[in-house]
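The chain below stands alone and is given as structure tokens, in the form predicted alone.
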Amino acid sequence: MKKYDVIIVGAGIAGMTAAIYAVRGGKEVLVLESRVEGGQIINTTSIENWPGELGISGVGLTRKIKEQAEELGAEFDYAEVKKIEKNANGWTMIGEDDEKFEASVVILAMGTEPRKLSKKQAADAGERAISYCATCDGALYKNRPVVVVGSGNTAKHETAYLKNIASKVYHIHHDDPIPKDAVAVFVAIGRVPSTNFCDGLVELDENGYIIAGEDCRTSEEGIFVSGDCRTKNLRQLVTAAADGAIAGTEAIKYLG
């Protein structure tokens, strides 16, 4: 089994930026991604707050950053990390089917995932389609009734978007009954950190975010964190990239 200097868990903006910095520092780097590179931004058709790019798509920005990381020498692989264990020389990441990856340093960059429906609403939804992205799936329900669950700005935007597609859009709050005639449920009730396997590994706050300051160092030596799964005040693409730069640089310092 090849051992890397740095393994980054998550190929969003934070993880890929960390890879760029770490590999430019002369380290062997592997990025592990369980689904698809880019994280939640791949669902964004036009990004207008990324410096130097006006209206670039999430997919387009992701492709550029990944190509840059690969060109510099970072490796990418697809695996869902289920557990991280300390070993004599660093860390072992254990994936599905007990697949293992080893590194001296780990950077956690899993981001967040959509908050799921409550048990009550999930039961109420039954076999109806569930979506977390109106721009991705809205066209599938043209001229059909749908429902948006949520009370924040995201839910309002999803509702406004779907009104141009669906025959009717119900906008309800968390735990309200789901209208019987709705054929699909669009969930917009916030996000939660993707840190299920981190409990007992590093210190988490009450909401499951990994506790770390601006140096991106966690409570465990040799483990760093970057991006939206870190405790922070602002979660934006630029702050994810900043975290990645810091985590990658701190990892280099740690390795010496």
Given for the second form:
Amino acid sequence: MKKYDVIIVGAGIAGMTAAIYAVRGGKEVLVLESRVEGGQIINTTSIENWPGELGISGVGLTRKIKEQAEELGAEFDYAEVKKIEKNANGWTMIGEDDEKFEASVVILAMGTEPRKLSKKQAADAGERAISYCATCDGALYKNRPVVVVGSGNTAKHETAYLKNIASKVYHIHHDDPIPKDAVAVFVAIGRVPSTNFCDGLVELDENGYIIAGEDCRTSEEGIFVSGDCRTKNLRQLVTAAADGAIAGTEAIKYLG
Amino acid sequence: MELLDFYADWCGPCQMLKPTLEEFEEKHPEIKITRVNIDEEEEMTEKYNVSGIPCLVALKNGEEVAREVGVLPLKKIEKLVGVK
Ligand SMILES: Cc1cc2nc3c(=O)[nH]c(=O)nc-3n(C[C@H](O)[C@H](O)[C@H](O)COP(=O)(O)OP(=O)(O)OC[C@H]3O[C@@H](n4cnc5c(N)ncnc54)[C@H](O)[C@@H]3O)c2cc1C
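Instead of the form predicted alone shown above, give the structure for the form predicted together with the partner chain, please.
Whole complex next, starting from this chain.
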């Protein structure tokens, strides 16, 4: 098995930026991704606040950053990391099919995922379609009744968007019963960090975010964190990239 | 085996899936991929009760044997269809 200097878990903007920095520091770098590079931003068609690229799409930005990381020498592989174990000289990442990957240093960059419906509402939804993205899946429910669950701004936007497509749009809160005639349930009740497997590995806050300051060092030596899964105030593309730069640089320093 | 790929032009995850599907096609030319644009082929989309896109449906002798909603890496598409 090839042993890497740095393995980055998650190929979002944070993870890919960390890869760029670590590989430019002369390290052997692997990025492990469970689905596809880009993470949360790939659903966005026009980004207005990424400096230098007004209106670039999430897919466009992702392709550019991945190309850059690969060009510089970072490797990418696809596996969902289920567990990370300490070994004699670093860490072993264990993937969903028991695949193993080894590195001296780990950078956690798993970002966040949509919060799922409560058990009660999920049971209420039954076999009906559940979607976490109205702009992605709304078109599948032309002239049919749907429901949006959530109280925040995203839920309001999704409701307004779906009103142009569906025959009726119910808007309910996170504990309300799901209307009988709704054929699809659009869920917009916030996001949670994708840190399930990190319990016992590094310190998490009460909401599951990995605790680290601006230096991106976790409670465990040799494990760094970057992007939306870290405790921080502003979760955006540029702050994800900034974390990637710091974690990548800290990893280089740590490796010496 | 056959693979149905339900997509739309405006769907970011579908665009991310496209090169991976092309790679799959090159590696497994024996498996036919049918691309279904949900905006143009509403009948097919309804027939397969597609609930989100991208959606990959694996067919064996015309019968659905597996499906996945959301973008997937090559390895997982191979797993879905049952090829290496
Ligand atoms: C709809 C929407 C619109 C947005 N618009 C903007 C905007 O206009 N401007 C802006 O600045 N920000 C925007 N944001 C916020 C921005 O997208 C995020 O702050 C940023 O993308 C976070 O990047 P990240 O790399 O930390 O995490 P993510 O993008 O969440 O990436 C994490 C990656 O890790 C992978 N992963 C997770 N768990 C595992 C595992 N166990 N094993 C392997 N891989 C794993 C995931 O599949 C994912 O690819 C938006 C967010 C959303 C949801």
